[in-house]
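A lone chain, given as structure tokens: the form predicted on its own.
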Amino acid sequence: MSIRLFSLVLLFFSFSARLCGQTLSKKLNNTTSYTIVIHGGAGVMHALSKDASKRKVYKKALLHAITIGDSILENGGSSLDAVEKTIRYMEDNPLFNAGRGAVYSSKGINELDASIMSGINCKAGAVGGVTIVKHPISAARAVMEKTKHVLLVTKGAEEFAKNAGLEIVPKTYFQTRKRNSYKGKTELDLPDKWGTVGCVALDKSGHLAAGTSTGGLSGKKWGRIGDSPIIGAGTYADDKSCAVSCTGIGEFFIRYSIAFDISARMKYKHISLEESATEVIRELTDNKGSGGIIAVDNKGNFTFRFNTPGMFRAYSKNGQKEVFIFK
């Protein structure tokens, strides 16, 4: 090798080392920063607005949920773990329309949907219409990690969950709401209504994740699937942009690909997360849809946007927590 060529090679490796050092330094500077945001459903909450003691109960539950995810992220855990564990708690809490708190379908049963997505490689998993899986969000993660598929539904999803070693419970486990108050009624018949739980997170490694779980609409037709298990509609995560979880009347979120649309506007229009979410919810409103979103971008910026009277929500940014219900 000539002296000149050797010098060029040396210069190249020296320059590369400096670049790698800058990249490493940037990542190291990012290792103390994390963000997690949750929602417990958006909707109409007339009774809750007049009952301070009940609001206190919901806020306590939201704070407990956000603390679970915050603890995982603060200790260097992954955004995917934080999302799953946080949602599992909300699925176990009958205050929320997911898991044990799920509303009834027109058949008088609880049909559960959930999805989860990793921003690292846009891998995702989801289940729909399950009736015996204790934690649908964990079933969704198992679909993502143990199959080549994205969405499994009803009996197939339940059989998969059993074989994957997930906890199976009798259908009666989910019947915590007063059956007579909900059976046979549609969403329009209920004075107060809200649905779905969700979580988005950015971990210390700079990776995003999103998850959503729901009991769906009250009085929904047997076999109805909403937006929560539909990637791009109710859930989306991409490390290049943001992570999103949605809540509301799912049919509108499916038609307008709400979760993906927020990410796409950021990437293609080069606008901020806040601007993108604001545009999307404005268009949802213009099209007579109702609901809301939570989202966090790859820099840790986050937003809640909704067009309903209230949305259960909370966030923690590097340990600083806040909880909200109304606007």
Second form
Amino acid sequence: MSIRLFSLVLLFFSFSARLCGQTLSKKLNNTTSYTIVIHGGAGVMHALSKDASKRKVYKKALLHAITIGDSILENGGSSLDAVEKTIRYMEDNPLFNAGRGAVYSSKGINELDASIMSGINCKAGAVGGVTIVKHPISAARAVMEKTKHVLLVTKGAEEFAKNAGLEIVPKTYFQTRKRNSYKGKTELDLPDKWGTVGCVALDKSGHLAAGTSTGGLSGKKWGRIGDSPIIGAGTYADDKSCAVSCTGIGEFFIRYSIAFDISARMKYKHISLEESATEVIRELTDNKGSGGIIAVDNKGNFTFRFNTPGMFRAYSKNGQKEVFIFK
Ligand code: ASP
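What I would like now is the form predicted in complex with aspartic acid (ASP), since the data block earlier showed the form predicted on its own; can you produce it?
Let us now look at the entire complex, which starts with that chain.
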């Protein structure tokens, strides 16, 4: 090989090593340990702070959700499977603002957003504004795995999901009794709203994944897309740094690229996940944004950060689980 060709090859590899994910398909972390973290939304939670039995119901649901992902990871499953399956359960549970039980848009319908991302080469998929797809997180995964695109929205996303064999349900399926009383109200009428769901995981092979699913903000304008299906805003995963899922007023998370920023600061500033997340949430707060994040890095360190009184959250590290609501 000529010296020139050799330097070109060298240049290519040093450049690709700086790109997202594991471009050289090399494991960064070959261990037998795993970590999974979930959130069920952040908010004021006035009503909940006074109601112990309701808190118990939420904690039970969070424990159930984390156990789903935990057993997949414990048995050597992928972080992507753990994230998708855990979120599917939360989409099925009307306690959360995702899938069944989602909040209403100003048109009185449930417009659902979701995204998923793999830390391996930063593959990602997302759907926005879907109204008949039972599991938006699985539609997001199908976009990632079966198309060359990242984000499909509304009717196109619904037709794609149908053709991909995903379960389609009538619009009324999402309208649970509890949320019906909210119909027609706006975000300002509902200071106690919460419930977007998210999951981040590190599997035993050292691969990260993140996913987020939501009905968005209640009373949102018809056609509004939040941060949850926007890669880099509500969701991000890169095996070279961390996996992040966000919840809160989505417009701030989009404008400040919150999920990507946490990963980028780790890479560019060589700081820890904890330091990076703390900086990003401090700046979010300074800029009047509200909400929170969950994140795990490629060594299994994890963090929760939020500037609201509460955030539904749980983690499991090698099977050791804990569930929290308030600070
Ligand atoms: N971030 C979501 C959105 O703006 C809402 C939430 O997390 O509560 O659509």
